[in-house]
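Below you'll find only one chain, the form predicted on its own, shown as structure tokens.
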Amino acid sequence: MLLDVQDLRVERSVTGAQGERGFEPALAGVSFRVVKGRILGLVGEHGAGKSLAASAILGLLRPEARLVGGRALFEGQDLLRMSEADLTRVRGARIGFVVQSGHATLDPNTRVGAQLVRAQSIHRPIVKAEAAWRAETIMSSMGIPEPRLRAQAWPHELTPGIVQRVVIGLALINEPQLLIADEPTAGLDITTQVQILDLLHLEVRRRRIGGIIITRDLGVVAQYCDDIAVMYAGQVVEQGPVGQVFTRPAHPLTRAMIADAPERLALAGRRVGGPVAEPADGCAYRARCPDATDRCLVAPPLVGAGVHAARCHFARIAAA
């Protein structure tokens, strides 16, 4: 197992009414694994806690918001219990992230060959020559034309598409055995969100690592997953492989969302549904689920058989 998150919980400050502050949960006992050589596709509507889980793992939370339990076994190591100078030394070398904007993440005032340097510098000590024909030849490998003459331009110089294409570079650069991507392809048009796409399930596959794919959109993970972990309201309500999951849903969100866009399971996405309810006491899902009764106010438990689960009172999984 490369990747073992096992009861991630992660609160946030809120202001009441008198102006009080307190915390509420965001996260409310988040689980699910990893397999190296498998794409995870975490899935779910705005504000379902997707990103956050990601940032909780990585030791990325917003001043707001704080881990309160949880692990987050890599192989074998807990990140949640690393001090911050061992999880630096994980972040960027043992785990890539490609993040929403890639504009966002490179330094404006530095020139994109000298980022990609000083992102092997800060994890392993390297010749500046050598550093630097690795950066090339890796915007090579990420279809980057012209490698040389990218390398001596300024972020705002390039395409959005480029510029994605360099900060999939940046995450691969130290030849990570994880790769988190959250929402790779947001802000982009239709066809070089393909071509993203195509490119981290090319690599992720070539070097034989894991990887996760952030999104709102059954067709990514249709197409590009193996695995997919449906999350609602900062829970993780089904989760197993993509074509049993796809097949035989067994919780009404994902059956909800595989209705809503059936065509989407073959193209390219949009969004689900409306916003993600507020965690409360029993199923958070059952204001909008069909389905639900008396029953639905008590916590469901994770009902499953072998890979296949749901967090569902009615659930039916069959064993694979």
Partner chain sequence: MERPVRALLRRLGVGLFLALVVVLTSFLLVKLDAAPSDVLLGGPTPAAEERAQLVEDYGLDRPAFVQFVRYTIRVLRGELGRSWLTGDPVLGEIMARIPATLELMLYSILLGTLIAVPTGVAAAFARNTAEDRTVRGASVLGEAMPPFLLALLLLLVFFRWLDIAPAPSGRISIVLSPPTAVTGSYFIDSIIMQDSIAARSALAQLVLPVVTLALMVGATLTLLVRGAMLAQMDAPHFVYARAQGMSREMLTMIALRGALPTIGAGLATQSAALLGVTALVEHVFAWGGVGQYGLEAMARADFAAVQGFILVSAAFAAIMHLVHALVRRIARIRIRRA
Second form
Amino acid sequence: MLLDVQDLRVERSVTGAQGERGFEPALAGVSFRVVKGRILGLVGEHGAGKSLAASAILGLLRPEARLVGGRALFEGQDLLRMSEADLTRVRGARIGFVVQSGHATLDPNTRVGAQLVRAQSIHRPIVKAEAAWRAETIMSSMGIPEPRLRAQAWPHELTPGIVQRVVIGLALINEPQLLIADEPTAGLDITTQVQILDLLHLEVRRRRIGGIIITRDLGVVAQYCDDIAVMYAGQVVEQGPVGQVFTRPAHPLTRAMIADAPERLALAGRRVGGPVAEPADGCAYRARCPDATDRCLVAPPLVGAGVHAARCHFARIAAA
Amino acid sequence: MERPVRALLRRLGVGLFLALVVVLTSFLLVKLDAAPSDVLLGGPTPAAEERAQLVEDYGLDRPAFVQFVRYTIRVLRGELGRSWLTGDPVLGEIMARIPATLELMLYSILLGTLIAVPTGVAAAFARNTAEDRTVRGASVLGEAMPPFLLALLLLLVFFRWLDIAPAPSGRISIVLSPPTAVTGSYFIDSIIMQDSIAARSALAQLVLPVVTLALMVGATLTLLVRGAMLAQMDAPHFVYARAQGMSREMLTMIALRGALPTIGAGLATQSAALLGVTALVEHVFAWGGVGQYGLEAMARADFAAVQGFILVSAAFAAIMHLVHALVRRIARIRIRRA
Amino acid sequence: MIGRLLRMLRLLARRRAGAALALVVLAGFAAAVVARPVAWPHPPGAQDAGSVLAAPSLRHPLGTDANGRDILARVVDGARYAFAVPLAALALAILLGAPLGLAAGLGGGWLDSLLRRTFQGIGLVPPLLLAMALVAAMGPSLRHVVVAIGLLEAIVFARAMRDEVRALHDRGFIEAAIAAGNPLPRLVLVHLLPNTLARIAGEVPRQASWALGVLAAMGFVGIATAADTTEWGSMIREGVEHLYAGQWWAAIFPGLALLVFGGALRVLAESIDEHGPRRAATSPALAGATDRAGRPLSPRGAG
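What would the structure be for the form predicted in complex with its partner chain, given that what you showed me was the form predicted on its own?
Everything in the complex follows now, all chains and molecules, and the chain you saw is the first one.
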């Protein structure tokens, strides 16, 4: 077990109509696991809390959000209770992070090569020449042509695809044990998307590390992930191995998403249904669920055995 | 090739127009007075031939437009008229006082920046904590502080009560004579002349006025630095830098670098208008600089001097904006060339 | 309109303790001015030959000045100037500046450029110095102080108004109103003014604080008023020589009044910057978009 997130709870500050401040739950007890050598696909609609979960694990919550409870055991240590100094030693060194919107994620005032060198210097003393050589090596293994030339470039001079490869290189250069990719292909064209995902997949396999891919695209999960966790309104509503979940989806949301994306055609950003105000209690999905009954007024338990489970009163999960 | 030339001409045109507006403003100052001729004509009792000469020079018997044209020509020639208090040419009197003012401003801007940048950075990192609130409260109070009141408070404490600061009697102790002018800064000149007593006195005289001005500069600049840093810290690349596990120092450098253009622009704007605050501080400390000269000219309705002072203060602001534009351009070229 | 302003103020007070405190301070000054003639035994002009430059005591809590006059009474009396001069200057500035900015914003083109460049040229002279030079040119009187400050602040309001009108124009707001058949006066009165009011009002505390500072500076240098008054800057000037001799109260107490009054205005201005109507945004989609209480619909950076 590489990462074991248990009952992660986060609240977000809201300002009411009268100007009063309050908090509302944004993550209501999220649990998932990542095993070495496997990739977990964290999937859900916009605003389901996928990115928030990743930020919370890395201690990168924005000022308006606050951690309320839960555990995130990484190599046996709880990340949520670590001091900022200890967390700094984990970020970038043992957990690599690939963020969405590549172009804006690189420091605009530093050359690409220098950023790769700096990333190494964060976590250990380096010899400049060796670090520069390593930077070039990782650039070429990320499939960047002419790495020596590109190392001298400023981020704004590169194409989005190359930038995203650099970002992945930055995430991997300190040889982390876990790679978290938050919508790594948002805003890229389809061909580049495939290349980037192939690269991520390959690197996780080759290095035998754990991976999390956060996406809205079930096709991505089907193609590149081993496990899946479907999120809705700050909760994981279904999780399990990709094969089982896709062949026998137990939650109505999963079924709807699969129906909406029969092949790999679902484009990033496409929504299942419209935005609906979530009910205050009971099953969060019931307002949109075609199968909802009075039972759904009560919050559903996690139904299931072993690796495959769903948060629905009517879930029927066959033992694998 | 054609476009840069056109852009240059355009900029030149704008510059000329701005200069014209400034000269017109200065010209109108005198026209506001009920009896402008008396004001210009060297005080209440000028000699008859002197009067005739001035009427001729300024074209006072001609329409206002002609007067303005003549005034503009005189300004272009560097003829700012004579002060009726001293009878000396205004331009020379101002020039002689510029080093004193520049020295005060330079040290204050430096010290103010040295105070404001670390404070603003610390406040930004501590966003919305008690530390941040304290810094912001102090800065807002500093912005509301009349410069002369701050000067008086410092004098009361350090000169009158603690007796560790010298009296507000100018740039050097009244029992010493100023050093031979090389740079115009009494402190630096004393060092060049290897006169340690004069150097120590000049330095002691500098402390309170510089601290006063630096605190005034620092208050505004701190808020600016904090805001610029926060804007950088909200940017995705900063969040990503944190995700890479960067230390506080590295994060500071990244955000500060991104915030630099904003901070530079704010510093330029502030420096351009700093002569106003400086004048009040000079007035309290009897500093003998341009600002004090201008305020005294106003209090005594010495109009050629007031006009000259207004022109010089605008020229100073224009130079500050130009320097800023130049620095920005160089910085941008450096980035583009790479 | 007034109801809207009141609601804005109430909202500010609820969200920001600082703004509430600032309003209390200003109200306190106003109350003291009204109450002084009946509540305080020493009139500001009464000379007490028996106690010249007396240190603060029970009889004279802030001491007396070189003429034996009660400083507390004089400081309270001086608050009249702190209210009246900035308010009068603001009224003049808005009356002059808003129509000018409206014309520039609606007219656009050469008129807009001409005004912008003219303001830019005038802006090269540090405003504090130009205001003082104007008063020096017109002669020392409070009316001239108001005119000088009003003229310079008119530039600020003209710019604010122009930016707001341009922003509305860029959003297609004005075109839409014209297309709907609004004649020009109606366009201005019904559509433009209410939409720019928040911005203009938001500028008021900062400009009032600036005006107060300029007034005091003029008083301190001695170009605002000929005769001795209870204006705080003038009181400080008269107290300076005694400060060096150790009788600090004659200069410092009017100074502190100035600081507290100006500080209250500044805090108010900061609160508005943070929570009030946003300055004209660069993004036309967000420019001036405020809810009914005048708060921005788009969040500004927290903090």
